Every structure is written in C-alpha cells, then in structure tokens.
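Taking the form predicted alone, here's one chain by itself in structure tokens.
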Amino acid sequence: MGVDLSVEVGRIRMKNPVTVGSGTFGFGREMADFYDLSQLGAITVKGTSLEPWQGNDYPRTVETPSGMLNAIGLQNDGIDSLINEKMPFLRQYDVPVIVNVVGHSLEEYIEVASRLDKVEGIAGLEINVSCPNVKEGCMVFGTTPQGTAEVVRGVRAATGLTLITKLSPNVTDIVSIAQAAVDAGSDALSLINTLMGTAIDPWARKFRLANVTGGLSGPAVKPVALRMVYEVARSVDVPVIGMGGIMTAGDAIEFIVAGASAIAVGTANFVNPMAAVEIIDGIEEYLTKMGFASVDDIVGTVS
C-alpha cells in the first residue's frame, strides 16, 4: 500500500501537502499548459481586492543573490473578474482553491470575504495582512497583534470558509501575532511572506525598483522562514503552511518536520514551472524510503 500524502488545513482536505505561493502562480491558467493542475494539493491564487488595483510603477522586479525582489503592488483585476472569469476556469480541476484576500481597509477585507463565501469551488481564504510593498493596507494590519486580530475577527464574521492568515516576517515577535490571529478565529496560518529589501545600481546610483523597496523571496530567505515556521508551529494549535525559499522536496520536508502541515512553492515556479509537482513526487519518495505511512507521521518531528 502506498503512502498517504493527504493533509487537512482547517476544513480543506488536500490530496498532498503542496500548494503554491500567492502571486507566483497567477490564477492557474498561466501554468495549466505545463501539467494537470489537479495534481496539486491546492491552488492559492493571486491577491484579490474589492476593486481592480493597478500595482506599482516599473521596474518592479529585480534578481538578487539567491533570490529576487518584487514590488508588484498586488496588481489584480478585482473580485468581479475572479468570480466571473477566473473561477469558471479553475472549477475544471479537482483541486481546492484558496483565494488570497487583500484590502486597503477592514471594510474591504470584509466585503471581499462576504462575496466569496458562497462562490462554488472556493475552499478557503488566505488573509493577506503582510505584503511589504503596498503603501496602504495589508502590512499596516499585520505588524501588530491588535491589527491582525481586527482583520481576522471581521473576516471570520463574514464567512464560513476556512481562514488562513498570512504572516509577515518583518516584525519583532511573529509568535504573538500568530497567536492573536488564532485567538481571533483563524483556522490556519501561512508564513512567511516576503522580507523587505532593496537593490541599488551603483553605476547609476539609483534604486533598481521604482518603489525603492520590495519583497525578498527565494532560497535566500529559507533559513529565516524555517526558523519562524518552527517557532509558530510549536506555539499554536492550528495547521501551519510553511513557505519561503522552497525549491526542492528536501526543502519542503525541512518545513514539514519543523512543524508545517503543508507547504507552498513560490519563487521556484518562476525558475522551474514543474517545481511543485516534482516536490510532490519527492515527498512521496522520501516517505517511502524512510518507511513512513503518511505526511502526518513526520510533521513537527525535528529534534
């Protein structure tokens, strides 16, 4: 009998522990030519707001040692486009859809959550209170326990869907913010979002990003992400989705044994569109070789 790759994140049953990082996978259509999206444990789509967001000025991405900076600014076409155009496409696949929710105000978060509550095919909401490259909203809420709790509490009252709160690493005490999100009603947590950074062209003596700062992702952030996932997972009683520099199955397994119930593949999708399915296969191979019956058998087993 083969190993059991399935996991549960809140009320979301995933056939394997691999989802994709919001903003790195678009709305699925961009990756559908590479493999059957039903192979994924879940699809976490790009951040979605009440009204369309234009995003930041260009240039807004730059490669850095062992990673990249992005200052996209959560550009998206708004909730109507998601409901009417994106979701009919995603419903073709046997995979839970998690929608990353963004807003400039508490009222916007609540309105988006309320409208998505009964949309067929949506299994959960990932509340983005942690984006470091939007000038208002998002990170303003996620840098304090009180702000995080306010958003989670409001969204919790507006929807019965599984709520996942995405945490920022750009804080002094991520554990207290994680606990505040759980106490306010979050069913799960995802971490980490990107680290704030910048890049400069020394010859032009100019910033490489029009926004000056952006979010650092990729292998460079993995040690920080791994430490934070470990600290949070041992401090809360809800599932954790770990992310931050996961490029291989070995990386994913590190996050799982650190305490993550599931993982998200982000920047790796830009380098290798097949990364997520290769990681699924690699996790299965690892469990088989090590004699484990399920993913649950290794969650939080680091010593």
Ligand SMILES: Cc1cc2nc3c(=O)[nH]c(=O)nc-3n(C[C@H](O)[C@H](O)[C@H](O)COP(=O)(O)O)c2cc1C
The other form holds:
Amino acid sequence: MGVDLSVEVGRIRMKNPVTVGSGTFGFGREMADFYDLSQLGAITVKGTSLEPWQGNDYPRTVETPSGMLNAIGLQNDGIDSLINEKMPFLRQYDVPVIVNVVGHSLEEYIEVASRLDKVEGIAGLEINVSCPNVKEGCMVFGTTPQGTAEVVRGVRAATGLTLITKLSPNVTDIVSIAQAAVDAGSDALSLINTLMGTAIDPWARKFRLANVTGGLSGPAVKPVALRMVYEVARSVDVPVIGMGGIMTAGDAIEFIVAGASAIAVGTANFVNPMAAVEIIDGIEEYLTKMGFASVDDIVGTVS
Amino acid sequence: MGVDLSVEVGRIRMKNPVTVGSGTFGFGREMADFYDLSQLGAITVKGTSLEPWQGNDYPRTVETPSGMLNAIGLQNDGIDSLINEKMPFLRQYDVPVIVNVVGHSLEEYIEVASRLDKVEGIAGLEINVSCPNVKEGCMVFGTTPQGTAEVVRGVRAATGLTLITKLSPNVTDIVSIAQAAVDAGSDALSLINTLMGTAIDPWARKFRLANVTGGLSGPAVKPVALRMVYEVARSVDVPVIGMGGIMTAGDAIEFIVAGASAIAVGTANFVNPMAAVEIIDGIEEYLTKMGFASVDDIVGTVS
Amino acid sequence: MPKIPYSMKGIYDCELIEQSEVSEGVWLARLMGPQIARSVTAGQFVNVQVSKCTDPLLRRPFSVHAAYPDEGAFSLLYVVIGRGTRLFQRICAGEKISVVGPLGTGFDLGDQPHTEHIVVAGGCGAAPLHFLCDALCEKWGCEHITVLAGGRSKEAVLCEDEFRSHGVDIEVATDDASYGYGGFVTGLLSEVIGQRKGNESNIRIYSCGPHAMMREVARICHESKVANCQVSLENNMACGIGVCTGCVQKIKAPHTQQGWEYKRVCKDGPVFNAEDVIWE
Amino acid sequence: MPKIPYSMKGIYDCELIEQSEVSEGVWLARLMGPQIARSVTAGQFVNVQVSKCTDPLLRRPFSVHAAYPDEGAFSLLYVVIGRGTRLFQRICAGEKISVVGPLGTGFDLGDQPHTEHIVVAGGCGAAPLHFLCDALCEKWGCEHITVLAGGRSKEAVLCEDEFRSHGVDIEVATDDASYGYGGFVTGLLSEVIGQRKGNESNIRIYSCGPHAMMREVARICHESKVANCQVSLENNMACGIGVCTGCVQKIKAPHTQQGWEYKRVCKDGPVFNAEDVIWE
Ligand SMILES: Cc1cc2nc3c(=O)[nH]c(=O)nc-3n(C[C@H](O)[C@H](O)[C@H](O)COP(=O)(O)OP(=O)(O)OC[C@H]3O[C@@H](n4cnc5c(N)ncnc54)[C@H](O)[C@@H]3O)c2cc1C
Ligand SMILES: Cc1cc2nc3c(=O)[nH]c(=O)nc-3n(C[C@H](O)[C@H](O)[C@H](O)COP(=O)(O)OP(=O)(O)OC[C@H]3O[C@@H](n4cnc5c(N)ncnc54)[C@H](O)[C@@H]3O)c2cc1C
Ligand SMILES: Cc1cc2nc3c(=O)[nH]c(=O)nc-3n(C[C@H](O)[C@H](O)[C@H](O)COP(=O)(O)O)c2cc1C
Ligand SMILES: Cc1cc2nc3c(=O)[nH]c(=O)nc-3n(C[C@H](O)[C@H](O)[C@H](O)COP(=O)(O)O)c2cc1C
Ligand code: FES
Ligand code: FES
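What would the structure be for the form predicted in complex with this ligand, given that what you showed me was the form predicted alone?
All chains and molecules follow, beginning with the one already shown.
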C-alpha cells in the first residue's frame, strides 16, 4: 500500500527525496504562489553570507544550448535578514530548511554557521565551497581537499546541525575532495554546483556576462553531474544529494540509481515552476509501477 | 580585395582557420563523398596508436541534451595502416594533415611520433593526453602538468613536426597544464577534448554506454570550452586551436575572438556533414561584413 | 465579469486562438487563459514556453498587450528577433502553449482626477502601453490621455490605429520623418510638455521602449518636474518569477551605503519610477 | 528513367510530400529527393534531421521503404517511439527536411536465377524489405519470392497489403495467433524451410526486424544450410556516415587474433551476412 518516499540525509528526515538547488528557489516566498511548499522533501535556500552581498553587475544570465550561465555573485540580504524575515515565513510550512552558507573567509563561514546553529526551522547547512562567481573565498576552498577540509572542520566545530558540503565539478578529482569533506565531519555531500563557462557575442566581440565567466547549469550538464554523483556515491559512505540538469522524474531516477539518496531541482524551476512537485509525483509513480517499496530500494542500484 | 583567411599553427600554414576534431572525421575518406577535402585548413585524423586498437564494447554513443557521449575507446587500425593506406589517400588533397597520437605508455607515444616524423603529407602531431575512454595512458598523463610535460618532452625529442598538445577539460587548472605543455616544447595547444560524463536508462537501471562513462561533446559543452580557450590563450604564447560544440560560423568566431588562432569542427560533422565548409564560408562573410582584413585581426579581441 | 482582484499567478496551458502578422515581423498572439485575463494589470507580463525541447531552454517574457476578461483571453504583441520569437511565431492557432503569469509589478495609474496622462511608446514598447491606455481610459476617461508613439519609420510605429480607436489623442514621431513629427519621440515629448508649461505638476508620464529612449524620457521628466514618470524596463530573464536575481537593475536606495541596490526587473518591476532608476 | 549507378550520397533539403498514419503509431513519409530516389538501393538508409534546434541533436536513421526514381521521390516507414520520431511525425507535408543519404551497404540480390528468395520481416523491419521485394521482383520476377511477415498482433504486421500488391507470396505470423500462423515468424520460417527439404542450397534469405528475431533467423539458416542469409542490423548511430565508429557490430574476421573485428553498421552494413555476425 503506497510506497515510502522518505529518505534521510544526515539527521534531516525528508518526506520525499526532492529538494531544490540553492539559488534557484530564492527563499521560497515567490514559489509559494505556485504550490504548498510543505510538499517538498526540503527547501534549500539561496547562498547566505554574514553581511548583505550586492552581487555582480549585469547582465548576469545568458541562455546556452540546453543550459544557461549565471553570474549572480551570490546577491543576498545577509544572515540577519534570513533569521528575522525569511525564516519566519518558511516556518509556516512543514518542511526542513537547509541554508546554503557562503563566505569570503573561513571566519565568515564559521560565524554564519554558529549563528544559524539554534535557529528554529533550520535543519541543516549546505557549505558552499563551490560557487564560481565570486572572487574571494568560496570556490578557492572547494578546489582542493585541504581547502575543503579546512572549511568543513571549522564549520563542524561551530554547529550541531546536519552539514552538507556542496562540491564543485571544476576539479580533476572530485572523489578526493568528497572524501576530505567527509573526513572533516561533513554528514552528507551535494553535487554538482555549476561548471565554469562563458559566452561571447560574436558581432559585438563582447562577453555576454558582465562578470566574464559564469556557472553553467541545466540539462547540458546532466551527463557530467551524473558521472560525478556516481563516482562520489560509490566512494564515500555518507548520503549524497544529486543535482545538475534534472528536469523530469526520469532524470531524478537516473541520479538516485547512480547513488544519490536525494536530489535537487535547480534550473528546472525557472522553466517550469511546478517541476519539483511534478518530479515527486513522478518518482512515486515510477516506484509503484516498478514494484519497489521505497526510494532506498533503488539508491545506487545501477549496473 | 578579399579577406585573408590563412593562419599559422606552429609551422603548419592553414589556408583558413578551420580543421576538424580528431575522431569526428575518420581519416577523411568518407567525408570526401561530401566535399573536396582541399577546402579545409587542415585535417586532423582519428587517434592513432602503434598497434591496432579494437576499442570498447557497444553501445558506444548516446545522445544527451544538446550533446552526445561517446566511448569509442580509440578504435583504430594502427600506424602501419595510417602510413600505408590512409596517408596515400589523403595526399591526393592539398591540405595539411595532423595526426592525433595516442598510446598506453610514454614509449608508445614516442615510437608513433618518431615513425610519423618523415611521412610525406603529415604536417603535425596532436598529442592526445586527454581521451577519457581508455583505461591506461592517455588522460592519466593529461590531468597533471608533470604527466603532460613528460609525454610532450618525449615526443618533442622524437620528431621535428609541429607538435600540438590536446588538453583535457576534466581538470581543476587547465592553464597550468597548458603552460607545462608549452614549456616542454609543444608548438601549439588544442582544446577541449570531451568532458567525462555518463547516462543511465532509468527503467532498466543500466548505464547507456557499455564502458559506463564516456566523453561529452557538442553544443552543450561550448560554454565550458570557450571559457577554457579564453583562459589558456591569454596565458600562453603559442597558438591555440579551439573546439567544443562549434556548430556555426558564429560559434567559430566566439572561439577566435576568445583567443583561438584556429578552430576544429567536431560533433557538428555528424549533424551536418557540410558544417566545416559552411563555417569557412561564414567566417569569410563575417570578416567581410565587419571590415576586417584577416583572421589574425580578430584573434583574442574579445572585451 | 469583474476583474478578480487577487493574483492568479500560475502556470497555464493556454490555447493559441489567433496568430497574425500585424506589421512586417510583428505578430499578435491571442491566447485563452481566463485566470491571466481576469487578473493581469497593465504593465505586467507573461513568460512563454516557446519550445518543448531543452533548446532553447528558457521561457520568453512578453508584456500583455490587451486583456479580454469576458472571453478569458489576452493578447501579446511581439517582434520576431531571434530563435525564441521565431519558434513562437511558428506555433499555430489551436495549439496549446505553457504560459506563466501574470508576472511583475505593473503601472500605477495615479489617484488624482484631472491629471494629464502622457504615454510615450517606442517600437514594441507599444504592447504594454496599449493595455495601459485601456486601463487609463476605464479609470480616468480617454480624454485625459495623450499617446506619443515613435518608430524608425512609419511602419515601425505600432498600434497606431488601435490607440486611435480607444479614442485617445495620439501623435506620431518617426526618426526618418516619413510620418508625423520628424525626429525622436523624445523630441516630440519635450514639445508636448513645453506646450503645458506651468501645468507640469499635473502630468503623469508612462513609457516603454528602447533603453536609450526611456533614459531620455526620464531626463526630460526630471528637468521639467512632471509629477510622476514610470518606465517599463527589460533585462535578460532566467526565471521571470523573482527567484534567480538574474534580471536586476540598479535602483536608488538612500538607506544603503552606496546609495543604490539591485532590484529584480521581473518582480520589483518591470515598471519603476524613472526617478529611482540609476541610468547607465 | 534509368537508375543512376554511381553514388549520389549527399545532404539534401527534401520536401515532405506525404505524411500519413498507415497503422496505429506507424507513419509513412514520402519525400522529394531525386538524387536519393535514383541512386538508393534496397537496404540502404537515410539520416533525417528531425529538429532544427540542438536538442535533439543527432539525426535519426530510417531505411528507405520505396524509391520512385521517375518522380524523384522516396518513402520511409517509421514507428513513433521516442522524441525524435515524435518530432518527425509533426513535420507537415510541404515543409522541407534535411536528409543525408543514401547511406550504407544494402542487400545483395544474388546472381543465380531460379533461386528461391525468402524475406523475413518483423515489425518495422518491413520497411527495407518492402523496397527489397521491389528490387527482387524487378531482377528475378515476383514468383520466386516468399515474404514471411511477423508481428505481435494483426495490427503490428506492416505492409501486408503492399507486399501482396507486388504479387509476391506472403504468409503472416502473429505472436498472439490473432491472424495467420500462431507464433513467432521464425517458427513459420522453420516450417517453410522444412517444406523445401533438399532444396536449401537454392534458398536465399533476407531479414530485418528485432535483434532476437534476426539471431534466430540466423540460427535456423545456419542449421538448415541455406545458400545465403542476410540480416539488416541496427545500432545507436551518431554520424551515420562511417566516421565516428560508434555503431559497431562484432563481425567474424578469421585473419585477426581474436577472430572478429568491429565493423560499422552504418557503412559496412546495415546488411551483413548472418554467418559473419557474432550474435550476443
Ligand atoms: C518584461 C519584459 C517584457 C517584454 N515584452 C515584450 C513585448 O511585449 N513584445 C516584444 O516583442 N518583446 C518583449 N520583450 C522582449 C522579448 O522578451 C525578447 O524580444 C525575446 O525574449 C527575444 O527572444 P529571442 O529568442 O527571439 O531572441 P534571442 O536574442 O535569440 O534571445 C536570446 C536570449 O536573450 C533574451 N533576450 C533577448 N532580447 C531580450 C530583451 N529585449 N529583453 C529581455 N531578454 C531578452 C531572451 O529571452 C533569450 O534568453 C519583453 C522583455 C521583458 C523582459
Ligand atoms: C540503419 C537503421 C535503419 C532504421 N530504419 C528504420 C525504419 O525504417 N523504420 C523505423 O521505424 N525505424 C528504423 N530505425 C530505427 C530508428 O532509427 C529509431 O526508431 C529512431 O532513431 C528512434 O528515435 P527516437 O528519437 O524516436 O527514439 P529515442 O529512443 O528517443 O532515441 C534516442 C536515441 O536512440 C537512438 N535509437 C533509438 N532506437 C534506435 C534503434 N532501434 N536503432 C538505432 N538507434 C536507435 C536514436 O537514434 C536516438 O539517438 C532504423 C535504425 C537504423 C540504425
Ligand atoms: C541562477 C542560479 C543561482 C545559483 N545560486 C547558487 C547559490 O547561491 N549557492 C549554491 O550553492 N549554488 C547555486 N547555484 C547552483 C545550483 O544550486 C545547482 O547546483 C546547479 O545549478 C546545478 O543544478 P541545475 O542544473 O539543476 O540547475 C545557482 C544556480 C543558478 C542557475
Ligand atoms: C565520436 C568521437 C570520437 C572522438 N575521438 C577522438 C580522438 O580519437 N582523439 C581526440 O583527441 N579527440 C577525440 N574526440 C574529441 C573531439 O576531437 C573534440 O575534442 C570534442 O568532441 C569536442 O568538440 P565537439 O564538441 O565539436 O565535438 C572525439 C569526439 C567524438 C564525439
Ligand atoms: S528573472 Fe529571475 S529574478 Fe528576475
Ligand atoms: S554511426 Fe558513426 S560510424 Fe556508424
């Protein structure tokens, strides 16, 4: 009778394996016009820093074949606004909130983490050491095992919340970085963040993004994301949240059987604001049709 | 009167900046049914090894959003067949031939290079240290500056031909690898090879490629390729051959203004066998319309 | 049927009921979408899926050109300029299209009777302003409205007949002087404001068109101290619903350190007070 | 008009002149393409661009179902199974499609008169075999040809009437026994060969259909020692023109160390001698 969609990521109990990609869902308010946010397995909010960040100059986005580049530069109102304005709104919903944490320095990561530690409604922190669009901090940490471990260790000491480390795909060996994050105390991993790319207007001979480079997301990156999720999931023994180009339930299943315990819907929210809930329904339908009792039954079963 | 399309890559004089991606053009014979191969700036033939390689099991290709994965595994008839059967055919055309060289070991690379050194019609060697689809050699070299330098140095000593090192995009810092290749004696660089990815059939829960992973190519990878070409071209002072998702003359111009002295048409040959010649015409048209006298006038002029 | 006052923002499969070329390369699409037709306000837009494949991936934003709440229909007026609009144009009447809307913050029609409303349209900026005239006429009566419509040439001036049939005053400017006032529509605007010397504080201006045009409109309004000037801006949009912060515009914000902040064109706009915009 | 003997392989913009559903989910497309129509041989295929966007990126291969050299037209018979064929189906008569062809190595019709030709079709494997029957009839006379056509049910047996109208003998097999022989078409084949005991060395067999069916056809042919058995294979194709080596099949090659080599289905095939194929 009915399939069990629930999964656990660290101590976060998700009623289904679907969350959203940080930065593709704001802080939930705008999406609440489209559906009841309690339907989601978890909500991962936009990257949040200690002070407000104004982000990069525009143009900030450009469409590419089956994908898009963004160079938002982590515009956000800072942690005070998160705590005082965004969280009260999100607490209206019965859904765990994961906060994506960014910083220019190790100290900033730690300070944000410790201030979020006891905020009601926050279930976990996603440490973003993989954003390609800011000059200092961030991806600089995420491209080496040492840098990643340093941030994770610092944040780990500052919070009891479930820690998820978000990995950059712009690396030679993602498995060694994943392993370093786990060894340093990460309860789970999420991947992939965007691939660094650019686009040029050939007639104007100008970059299409004010920031020159940006992060590639959407269906175009799915094969790369899926490969990395597969490699990482079989090498570490913590849950993996898979993302990168997921548009449909079929895409989500690909990530789950590749080893992801949960998945995130990112760019798809832009194309179809109902994507996440349609994917939840589609996963349930798939499990029912295929005669599986739960999501856990298929995690990592690809052959 | 008329624009100057010619470019130089090392000592290879190309009548226009368009060559083809190794492995997407065979050894030219099949393409000769579609147009006169002498129209091309150069022909880069399939990866060639000392002994014949049978390649990977099938399925070997799968379509992905705006791209494809391949895991051919460098099936080729070996160097003897290249010298005795393929080169006589190619010598009928007035076009420089670049041979893509692969090996399981440093010794194999060197042996292939030294045997090709004096073969008539061969203008250059493209050292493939970036193929993601064979277990030994190849990409193992290409993911570190040291490994790359080792192969380039070895091959450099064995041949007087123009050496082009083909770089892998599956790395954290492509510039350091590019620099190592140049320091070791590479006359030029070509990039990008394919991005490692995979695809799964969610219903069968099986990988779609017999080899599990494959190399992603096509328009999907263009933003990543363009970013890397830009980064590399501004950091090294040898010519760069840019490739990755080029389908149209507009795409080619993007690579050229990003810093590529020449470009290669790869996957586009599959979709439109006339792509390369249409792109040559399109580049000429662009230069004429924009009032530039030569290709060199626009190389690296993006701002 | 009365307009439904609350937002009916959603994602709808709308049947295309008309697709016609109103001028070279300019198309009018009419779609069935009762929720949108009955709740959209002037200056709001919709986000249209032009392809069912992943390339092109993103939706395309278009301002609503007219709403027919009784029929449950609305129309878009669009110029074919690239791949997305070309695909849009190929969709035939009878087919269904996925539309997200209504989106954004539209025009503020003011709350003072006896105000003079001047509407400044450039090229396909006419689309939202056509809807605006409908709304202004309904609220304040058409006699208080003047439309200034500009274009490169006579053919590029859109919706002239439609504006006229509303019963609003309309004056046309063409860059090539092929029709009406010879020169930019902003030149015409200066003249028109000049004619109303002393009455500027009673004038409200609404504008949509090329960026440079709106910047000039803003400058003129600022200098002549009209009561209010609103502009409808554009920017590359990824989501259109306010979640990606991709479509931002620098907007004055005295409370911040640098004096401005990035606001989202898709959510906080597309309509902004011209005085608040940092023009670049 | 005589067939042009040399290859006219190229890339052509072909007008679609007919697009009709011949059975549920099975479509017949007729295209104008004189160079293809006049040079294609039975068993060859064409590579069709179903989308003008980059998704789906690759062309789709379809066997030629009939050639009309006088008209300069050819037809394809295809089953709508995924995204590409769905897009193909939506292209309307009057539109132009980019087609690469003719491609591949087709059937060898033999050089001995008085041979018996048995054609074994499964599902949409009927497409190239329909063309083959045309060619066999022309070369050897229709009276020497027997078609065995299989399908899951009566509806899944394609081209039956067309085969009949050629004047060739046709027997039908359905898995669900709803029509004709009850069981797989390979069972029917065994029976038909059984009836010709002693005459096997005079029989040529041509087959196209699901992989498992062709493997069984090959096994039966091998055991009953028919003179010749050809099968038309499929594989994922990226280029269709022989340059990517993506579409390979293991083919016996006594001169190699391991006894086989990878041959390209698109260039060295799609038709192979069944005896040469390494069945897996
Ligand atoms: C709020 C808003 C309302 C609009 N209303 C109308 C309207 O009523 N009528 C009309 O003709 N056009 C309108 N536009 C512009 C319209 O969205 C673009 O013309 C359209 O997106 C071009 O798409 P394309 O694929 O044909 O062009 P391409 O140039 O191929 O598009 C490439 C990318 O650039 C984006 N883009 C291109 N031009 C613009 C632009 N001017 N503004 C924003 N993004 C752009 C596209 O969305 C796409 O992501 C509006 C734009 C915005 C932001
Ligand atoms: C030489 C040759 C001749 C063919 N002739 C015919 C014919 O006459 N009539 C007909 O109905 N079908 C024929 N096919 C099969 C036809 O090409 C596929 O049905 C079609 O490509 C499916 O595309 P899709 O996008 O609808 O399906 P999808 O499953 O969405 O396609 C996904 C990918 O898989 C490939 N693919 C899927 N099925 C096949 C298949 N069976 N063989 C090869 N590649 C496949 C597609 O080309 C595409 O790259 C032939 C195939 C080959 C290789
Ligand atoms: C506009 C945009 C903004 C993003 N902002 C963030 C962010 O703030 N923090 C983060 O970790 N990832 C961010 N990402 C990355 C996504 O969360 C996700 O990892 C990536 O887009 C791949 O998934 P997708 O292809 O489904 O979008 C952003 C992506 C996009 C497109
Ligand atoms: C089917 C296939 C086979 C390839 N074989 C080779 C090869 O033998 N040697 C090599 O260096 N690159 C090989 N490549 C990589 C291409 O040369 C090129 O670097 C890559 O595909 C990116 O360009 P594209 O997107 O234009 O195809 C191959 C690519 C494809 C798609
Ligand atoms: S387009 Fe995403 S916030 Fe405006
Ligand atoms: S499909 Fe490329 S060689 Fe056959």
